[in-house]
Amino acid sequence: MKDPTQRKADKVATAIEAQIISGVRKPGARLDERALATEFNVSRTPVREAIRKLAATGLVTDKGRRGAVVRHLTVSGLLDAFLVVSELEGIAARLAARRMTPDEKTGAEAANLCCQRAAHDGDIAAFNVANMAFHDQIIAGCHNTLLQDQLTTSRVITFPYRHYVTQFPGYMLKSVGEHAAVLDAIRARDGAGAGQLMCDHVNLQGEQIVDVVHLLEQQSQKGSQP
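Three-dimensional structure of the chain by itself (the form predicted on its own):
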């Protein structure tokens, strides 16, 4: 049984992770122990432990006495992360085409309908929530625990940047169409097709790469300013 400090650390880590994934805390943002302790109404001890946990997942960079920051990937690191996640989600979609239950398919369809509504409304926050639900449903539908564990670790690194990509003009509606194509392949039990469609959907391509490179350059310049 975990002691009270460990339970508090787990709660703080979960809350900070959610803030990073949702874009509240941007890549490169400093994690101040004193401020976090005040925010979550705990001592600095569970905050330190929470930061260690997040550093172990790769979501945070712990610089020791210099403090901790939300991990800021290099361009090559970001592209590698998206490449790995896209391949893993492609495998999940391929397996889901054979293993997904009717209820799971219905859940994925409902999530994509929410994506569509958010896209038409221009609601980026709502789209991000529904988009995550769609991908979560496909991953659940693969019924492969080892693959799900790997995605749990690797996806969180890309989430802050994936939410930025959502803001690209036309991306949300394009994404809805790509989701629909994946679902069509899954319904047809076309594992190879579903896998390739999902892989192409998740990976950064073309102008997206250029735009994210600009994002990283801007963040790097801001971080270097006194």
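Owing to the predicted nature of the structure, the values given are computational and were not obtained by experimental measurement. Residue numbers count along the first chain shown, from 1. Take the two forms, superpose them, and find the largest set of C-alpha atoms that agree within 1.5 Å; that set is the rigid core. First, how it differs from the form predicted in complex with the DNA.
- Put the two forms on the same core and the Cα of E33 is off by 2 Å or more between the two forms.
- Remark: with the core as the superposition reference, the CA shift of H135 between the two forms stays below 2 Å.
- Comparing the forms between the two forms on their rigid core, the Cα displacement of H72 reaches 2 Å or more.
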The other form holds:
There are 2 protein chains.
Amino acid sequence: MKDPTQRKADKVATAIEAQIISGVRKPGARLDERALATEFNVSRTPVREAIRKLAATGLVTDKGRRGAVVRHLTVSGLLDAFLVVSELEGIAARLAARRMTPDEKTGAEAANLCCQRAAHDGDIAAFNVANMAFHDQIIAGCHNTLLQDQLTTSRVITFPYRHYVTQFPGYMLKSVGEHAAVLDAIRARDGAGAGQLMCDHVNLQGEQIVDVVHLLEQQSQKGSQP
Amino acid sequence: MKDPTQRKADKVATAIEAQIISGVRKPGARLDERALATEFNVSRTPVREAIRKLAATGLVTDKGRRGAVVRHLTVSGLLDAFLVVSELEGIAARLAARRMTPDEKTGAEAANLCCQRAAHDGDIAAFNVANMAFHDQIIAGCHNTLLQDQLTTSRVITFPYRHYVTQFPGYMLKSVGEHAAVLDAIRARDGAGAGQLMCDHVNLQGEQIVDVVHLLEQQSQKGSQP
DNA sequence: TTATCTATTTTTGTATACCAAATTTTCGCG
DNA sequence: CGCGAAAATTTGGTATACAAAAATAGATAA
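Could the form predicted in complex with the DNA be shown next, to go alongside the form predicted on its own?
Once more the chain from above appears, this time first in line as the rest of the complex follows.
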């Protein structure tokens, strides 16, 4: 079975997405069709299709004839996004408590062990990877395709803003504990509990990110009118 | 402020979407680029972008070089979809209970009055329109852009299947009562109550649709091996 | 100097033509 | 009737051209 992701348009889309998430292209930055075509050694056609795709997922804002830019979330937009992501992750965890296979549970536990090790070592990059793996595993465990799709699109919108909070004292260790609580509830097949714990966990993440972004926004406002 | 929907690609996308929702193009039907280009009097370029957009929203399945078809949901896919839609609409109603403006509340009440009149007259088409308006108004009342976006993409996937249950004895009147209960909770600013009521309401809708689709699927299976 | 209007240059949206690769269809043959 | 090969079709992608809209630069007036 062949993946339609083989198309250049999709490769370009994931490449741009990666650049946005990794911070190479910052919110508000314009996406120039011709420049992107040159950069990725393709013609404008696949680039345009890639931009359309990213616009549909919300990672990019389409401004009609005025071009496309990396989506810029305001503080209120970030709050909106984290509300949705936390609720959806809560629902996913609730379902996962009933539907996860033993393999998936093992995977989630292993991922949290990686989180723990990374937290102990203070290795932020490793923690981010393991943390992502943990959440992905729970989301996969809900066995609801549409929910998974909605979650990936919702989460990806918040990713560009995670860079502002990669290092936060005590954040990693606390997360490990919250992950463990979710896993306990899942093991006990307590769907409601797992959902609530996961929702709260994501909300905490979000609050910290929102705090930082809010701070940065105020700073940039002060800096622009001295 | 100009709408990027001015582009032919977007016009074509909404046109195709309307055709799919209205049942002109049924699940599984292939979308031929050249035929669509001819039908809408445009070149292949905007058609391709339109298909990409619809594929990104999930209304169309992209099968790589084997073309694109109208998405076909299995029973389990429909169950997945309605679970997500009901949860999201519940969240929207919960937020709406706290955030709706007086105008929006009036609009929702007016929409349900239209539902009531249509139910009384047995006018299915009018009911569908009013019902849509009611839900749209509640969703608008949550004042969360991302949630609204996620809801529109989730709901649109289920729309093609609503045709199978347009007429269901007693369905319309029952819906009017459930709408009224949601509105009562919103007026009482009871977010949790409104959310639960809305979630249940949508779930009931979904169950009926799933029942019918399930029935149709069994029939078509029997019919295909006589 | 600064503001504003205009002319120039870019960039996007669309149309065409064309090609290669993949898929489907057709057709002939066993 | 079934199977496999050739032909036709369809998609993915490139290149090019061009009109319309935007952004930019430049010139002019206050």
